[in-house]
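As structure tokens, one chain now follows by itself in the form predicted alone.
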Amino acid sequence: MPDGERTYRRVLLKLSGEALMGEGDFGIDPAVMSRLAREIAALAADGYELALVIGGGNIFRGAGLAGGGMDRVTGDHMGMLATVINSLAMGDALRKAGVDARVLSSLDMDQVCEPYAVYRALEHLDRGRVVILSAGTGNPFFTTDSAASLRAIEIQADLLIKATKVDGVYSADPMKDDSAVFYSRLSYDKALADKLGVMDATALILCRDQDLPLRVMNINDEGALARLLKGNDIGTLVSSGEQA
């Protein structure tokens, strides 16, 4: 597809750790990882510049550990390390799919992956590499949603995609409420005011204030990611200018 026809060139994809579990209760499903890697590899080969942020909820979740009595800062650091584990696994899967992928970490661990710096991420993207940005922001009390918003802004992404297990944003949990209304378009202000659970408030405010569009979509819908980037109206678009 010629660049002139593209709405988006550089994209940050936020994957939840749970998206990697498949039908399991924890950990990584190799089949799911391989499918995602193939889809991302095809997009990279098509000329899209791709960055990924992957959560760690399939291994550890800092807030949950803190709720069980662990010190919150310690729990959050464990959660950050879980995101590194997922990122290394995705990097390996992407390389096996023929992609030059690099894992960058907000925590210093030079023997495992590269340290994160904006200039380094941009250099990799400019050279056609997929970058996987791990360890959140490197700070406790910040979610990987906030990290995804921050990194998307730093690398000057055209779009932030939050890939979930549902096909977009609803007025309520569609698994529990049959009357839940699906939003194809949504403003950041409404998402914040109605507490729709799109992302945490810090992440939403970052996107709103920097006018960064956000798409929420179902990553389990095979091929949906490619259809979205090729112009199809997939999931929910959250932006500053759109009203629900």
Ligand code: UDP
Second form
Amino acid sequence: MPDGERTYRRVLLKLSGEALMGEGDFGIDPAVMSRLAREIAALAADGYELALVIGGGNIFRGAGLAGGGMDRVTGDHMGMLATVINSLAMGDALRKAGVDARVLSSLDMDQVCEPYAVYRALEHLDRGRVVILSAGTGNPFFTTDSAASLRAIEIQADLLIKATKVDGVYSADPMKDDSAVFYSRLSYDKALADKLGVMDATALILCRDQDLPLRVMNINDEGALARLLKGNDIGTLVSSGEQA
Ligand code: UDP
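Switch over from the form predicted alone to the form predicted in complex with uridine-5'-diphosphate (UDP), please.
All chains and molecules follow, beginning with the one already shown.
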């Protein structure tokens, strides 16, 4: 599974909550969920060790709730609970696709899922299970992008994949600006300096400081995930020293 000089075996895939919505504007589209689960199941069957972090933006985001007058910390707690809802749904879809999947949570809720601890996640991965790491970092004022970077580093993933609705990173929003330039390679520093909206700065800095390569790719492009892990140059690679 080469990509340049890297070999990927253990991968953390970050899906935004919006990736689960399909054409809707809230919640989960079951057809989209099953399609994603099938793609992930095929990769698990191929022997990749997979961890997932799923956002909650299809249900609640703390900043949005705070904008409507709610206390920010309460809003963030609601956002983190939204990620648990999405993760439970993904766990179910993966099990239906024949995968042994476990949901772990950074907030304790023993009746619903397992508490997150890195040793537990690693044990599941060693046994060929897909782990879904929910409730973000467990702390308000963070995002699931930061949770994805943090957990990817903790479990010593070879690659962090951020699945989005566009093909990778552009100089501007390609949906709004026809002159937007696509980057197939990017350094962490350029992504940070140019505020390219790859991930939030906390998440990117964690990746940079621990030299964790990051791929940004389009999850709506069916099969792209498998092609990427099989060594195809899909999306944008953000890594140290690679200039646009
Ligand atoms: N959140 C949080 N701490 C974390 C991760 C998430 O408080 O470590 C909350 C925050 O309110 C965030 C919401 O959960 O807006 C949903 O996560 P995110 O916005 O990252 O979801 P996505 O945009 O990926 O769907």
